[in-house]
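First, one chain by itself in structure tokens, the form predicted alone.
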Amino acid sequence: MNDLIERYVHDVIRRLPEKDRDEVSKELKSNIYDMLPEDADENEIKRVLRQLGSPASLAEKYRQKPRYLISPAIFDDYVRVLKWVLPLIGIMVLVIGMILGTVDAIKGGVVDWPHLISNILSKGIAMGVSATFQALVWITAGFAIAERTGGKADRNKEQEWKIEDLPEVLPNDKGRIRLADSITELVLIVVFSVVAILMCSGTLPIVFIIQNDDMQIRTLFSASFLASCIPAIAFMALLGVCACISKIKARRWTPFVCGAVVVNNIVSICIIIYLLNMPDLFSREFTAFLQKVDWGSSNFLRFMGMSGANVLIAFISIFVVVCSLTECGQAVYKTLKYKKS
């Protein structure tokens, strides 16, 4: 019988800011037990809980302030995401801007060092600040949409609320997926996918440097390979976004969320392995560069029939497969552990 009370209180306080949850939990439990007669049975408990109303509406009454664009319930997660994501995106785009400034200066034949450094820094800082503000807007929009979607679902279910629908209380809430983690993952997927597509389209250069008598900048991958990567990156980004949305909506490790994560990783593995085995993966310049590299174990490579390029492809493939399968295993483990709780 006490399990129903614990589940009801849990469903109320999970919608409140963390700093208010302990106080509200104690107050709500005290009110419930005051409303119950001594030696109350399960029917009496259900009657009192129905009298209190749905957990969503009761949580709204416990809020000390009205709703904002980012409600107090998720404000801590929102700030945590901003602290982690904004510096990362700002620094990353700053470096990209400085690289673009350097390439533009080399193409323009700029030899004046003060002017060169000024152009590089100004381009990098401008792109970094712009990207940081855009990330702020998108993160805020993501949290606002997630909050409004969850609130709308709660209001739609309020009229048909049933005690049997109360969520189970997990030890330390181990089955919970933090909203901050899901939105951070969503933002990073979008940012890195956009950067990758810009690189593949030629907007951002993918280069390596050969130091001979002079500095030469050559493309790393072939043009045909980069062109084929654009739809693949867009499709993998779409799968990743869908997996993140499923996490944001469920907030817990459910079979559907687990399936979305596993499908995303397995399909991504297949696409990446297919791209890495394309015959025109590397440019001619980079292939020639790899052939000149002393790999140390050349006898072993000849015995295995592998070239330097094949070694690099094999290493990348193994790394991708291990990381993706590890994420799939963690998703399955967390889902099964949650179901047993």
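Treat the numbers as computed from the prediction; the structure is a model and nothing was measured. Positions refer to the first chain, counted from 1. Here the rigid core means the biggest group of C-alpha atoms that line up within 1.5 Å when the two forms are laid on top of each other. What changes on going to the form predicted together with its partner chain:
Fitting the two forms on the rigid core leaves the C-alpha of Ala40 displaced by at least 2 angstroms between the two forms. Remark: with the core as the superposition reference, the CA shift of Ile272 between the two forms stays below 2 Å. The two forms, fitted on the rigid core, differ between the two forms by less than 2 Å at the CA of Gln330.
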Second form
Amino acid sequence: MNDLIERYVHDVIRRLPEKDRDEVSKELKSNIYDMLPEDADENEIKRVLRQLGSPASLAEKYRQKPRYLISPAIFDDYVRVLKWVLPLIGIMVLVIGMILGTVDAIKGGVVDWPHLISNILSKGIAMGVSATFQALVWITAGFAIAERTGGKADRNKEQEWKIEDLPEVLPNDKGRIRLADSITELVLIVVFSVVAILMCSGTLPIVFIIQNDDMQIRTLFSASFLASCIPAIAFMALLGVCACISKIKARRWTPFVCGAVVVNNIVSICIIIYLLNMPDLFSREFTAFLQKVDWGSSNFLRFMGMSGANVLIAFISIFVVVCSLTECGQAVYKTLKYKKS
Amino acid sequence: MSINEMQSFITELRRGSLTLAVLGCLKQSHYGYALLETMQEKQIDIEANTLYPLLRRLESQGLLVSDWNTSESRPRKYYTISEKGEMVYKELLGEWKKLQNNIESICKERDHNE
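Form predicted alone done; form predicted together with its partner chain now:
First the chain shown before, then all remaining chains and molecules of the complex.
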């Protein structure tokens, strides 16, 4: 009979912080016994417990503040990020998975279509689904962190604010960094870096296919190049994540955020240029392939084939430099503009 | 309008004044259930599952002090208003009276115009 009361009280206090449990348990039990007549029977106990309501809702009232993983204030941003990042990553990784499935099947000597297709589909779907879940976890983690750090800062600001601090409605919005953008960036950095590291470590091989009489699969890059890529990618990812976190915390183009973005970009440019200009970038097989190809009578094509790789490297280098410098310039511009207004 | 909808308006209106009512009753020390009965005698409609957590909250805010009485057959926790609680009570009561006057004058004007 008293068992019911014990069970009810236990169900309430297990939802409370540890430090409150003993006291609430004692007090609640004493209150329940006070509400019961002497020698109460089971029906009377049930009546009183029903009057107190469900243990979950009573515990909610005992808890002083409502608890959120992601509060309503940023929930809209959260949904917006999920809505376009998840499909993007899902489809991207699905395609990568299908390519890998093809490579695996050819390597394994699978020739008949049904097997080939099932191999491609199963690999693609499995990787796509797991990547989508990964992205979901990281986005949620990012927002939960923002909830705990950013929210507090906002609350402190709420107490002491000046009329002059109110942002102007239109122009000053430029100084704002949308939470959705920063978290999207964070997730993309993490996912791309993980994929890139997997590629370099050989889990997802980067290959080219020679097709003469039969299909042959050869690795495109040299092992020494791939090995030095892994720490470089990890380091760049770390820098990128730091820059994103500074954006998430400040949510404005402050000088600190600007500095983080610029440092991140400059260091990344240096690392990428250094890597691209390593002497033994391509694998021996690929270099040999380039030399062996019959370019016909056209000298131009032969020239392009031999030095094409170098031209490509130069183009990629310039592209990386231009993109990164543009981002730095944008960051500085937005910071200056925000400071002025 | 459904009864539930009406009830939620009434609950909202009462919410703030419950603190005032509890502080008012606890000039004399009460244990939880006795306070519930006292308040219900005074026609203040409050549920047990609202009152007990409220007492705990007011205590943690320093408006009430509590003491376990173990001399009776079962231990009971007695709550009494604290010095800080007294101050808050007076302030709230003043505010309450002012609010009542203001609302009455608004409603009178309105009735007059109709």
